[in-house]
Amino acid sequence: MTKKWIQGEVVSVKHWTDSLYSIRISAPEVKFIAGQYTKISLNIDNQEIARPYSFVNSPNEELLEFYSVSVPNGPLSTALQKLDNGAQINVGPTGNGFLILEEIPSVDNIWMLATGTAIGPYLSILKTDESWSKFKKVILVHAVRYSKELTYQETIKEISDKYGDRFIYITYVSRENTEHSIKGRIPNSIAKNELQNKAGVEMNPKETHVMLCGNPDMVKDTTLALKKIGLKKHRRNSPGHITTENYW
């Protein structure tokens, strides 16, 4: 019979800011595909709460690791960050979820678009050697309401730098203007061609697949987006080219 937690512990919380933190906890039992995620429960108030949450580390990393925001009144969210290390938490001991690779048709062009902590998952594929030898192309988008959320820079220096220009990142900010970052949301910029333009690779539905994370209300447009351009969604029995994935 399965065990229903794996018992970790903690090993850092990293606050980005004041809302957004990365957790780190040593469960070496849990296993998991890259892209899947898991649920992680603490007894709070002499209730057992649980969330899903996604692996951001891949699964030859010795430590899981997690990112998060806590929300108003989210008793799990808000009491993970207030952690100290050696804190005990129960993990979920296997991953679940069809983010993964084995699900992607091999393409030239692999875009990997998120809202907010969604980038989570596509760190954890891009840890992996196997999303480099399915996909010439990898660009990942991210996108947030202020710079300042722009996290995990030093995880993307590193996989640039290894990858060059098989690497393409972009960046959206919807509430400041910024230097470099796209003003605005994905699926308006899809249609009027801008990040497409930035990035300088079309999204030709023979070379293209489009993995999309997070904000429910950007996975509905986006994919309305991507429709309008010849592109559909993919299902195993109907391959396509839209992959997605709500994150609440």
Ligand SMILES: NC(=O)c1ccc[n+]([C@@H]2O[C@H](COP(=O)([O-])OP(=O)(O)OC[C@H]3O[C@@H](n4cnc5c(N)ncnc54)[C@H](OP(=O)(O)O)[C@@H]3O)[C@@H](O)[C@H]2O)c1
The other form holds:
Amino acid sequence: MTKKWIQGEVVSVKHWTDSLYSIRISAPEVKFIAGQYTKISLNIDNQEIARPYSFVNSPNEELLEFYSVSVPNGPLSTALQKLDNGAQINVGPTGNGFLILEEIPSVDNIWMLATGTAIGPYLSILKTDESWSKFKKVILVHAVRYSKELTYQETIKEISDKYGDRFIYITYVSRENTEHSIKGRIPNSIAKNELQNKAGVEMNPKETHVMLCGNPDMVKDTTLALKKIGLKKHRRNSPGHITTENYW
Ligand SMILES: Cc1cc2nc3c(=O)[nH]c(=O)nc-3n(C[C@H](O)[C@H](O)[C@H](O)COP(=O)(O)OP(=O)(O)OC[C@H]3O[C@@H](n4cnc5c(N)ncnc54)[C@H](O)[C@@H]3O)c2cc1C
Ligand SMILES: NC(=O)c1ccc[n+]([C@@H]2O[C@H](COP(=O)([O-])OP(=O)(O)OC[C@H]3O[C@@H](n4cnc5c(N)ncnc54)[C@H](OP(=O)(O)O)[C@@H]3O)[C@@H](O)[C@H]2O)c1
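Having seen the form predicted on its own, can you show the form predicted in complex with this ligand?
Full assembly next; the chain just shown is listed first.
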């Protein structure tokens, strides 16, 4: 019988901001496909609290990595933020979820749209060679409230250095004016063709697949915006252009 939990050990916690952090965990038995999530749990006040988190590492990296934001009054995300190196932590034995390459049709242009911590699963995917043989261009889009939340710049630079103009990285900052990012939200920007213009890539049904991950309101509103320009939800028995994962 499969075990419910693998006992892992925290190897490091990187604090990007007061609320954003990444945890690296040693738990070599855990198996997953890039883009998937698993559950993490801690015993808090004698209660097992478990929540899903997406892998940021690719399956061929040794340590597991999860990227999280501490949500005010959120039981697990605030407890994870306080962990020290060496802490014991339960990790689900396998990955779950369909935000994975084998569920995505082969197209020229793959758009990976994320809010907040949902950039994680895309980084996992983009660290695999497979993603680069399946698509001609990858457009990674990260939407955050404030500039300082545009994390993982080193990883993104490594990808950019390796794949050159096959990789396009576009950022949104909604609550600050910046020189580097689009101000505002993704759906409105798609509706006015701003994102497509900035990428220099069309979003037509023939060459496009769009992955959406993170805030469920972003997923809903962006799906509506994409439907208005002729894209449709992708299902196994009815192929389309939009694949989604909600974080709550
Ligand atoms: C499939 C899946 C994968 C997930 N992967 C991740 C991940 O990789 N990283 C991550 O940070 N979270 C992820 N989440 C959310 C995560 O499971 C927890 O809900 C989150 O960490 C908060 O846990 P909590 O116990 O503190 O509060 P909860 O009681 O779980 O959540 C309280 C509220 O916090 C808000 N919230 C929850 N998660 C987020 C978030 N990520 N960003 C902004 N607001 C949020 C929502 O309003 C939610 O109702 C994922 C969720 C799902 C369903
Ligand atoms: N970010 C912080 O500074 C901070 C600090 C401490 C705690 N927290 C807590 O952490 C949690 C998550 O914050 P977060 O900033 O990571 O995630 P978030 O609230 O999902 O915001 C991430 C991005 O998604 C955008 N967005 C929200 N709704 C959208 C929609 N319908 N369509 C398109 N885009 C949409 C936001 O724009 P808008 O800005 O326009 O909403 C923002 O740019 C919250 O509970 C928050 O209280 C956040």
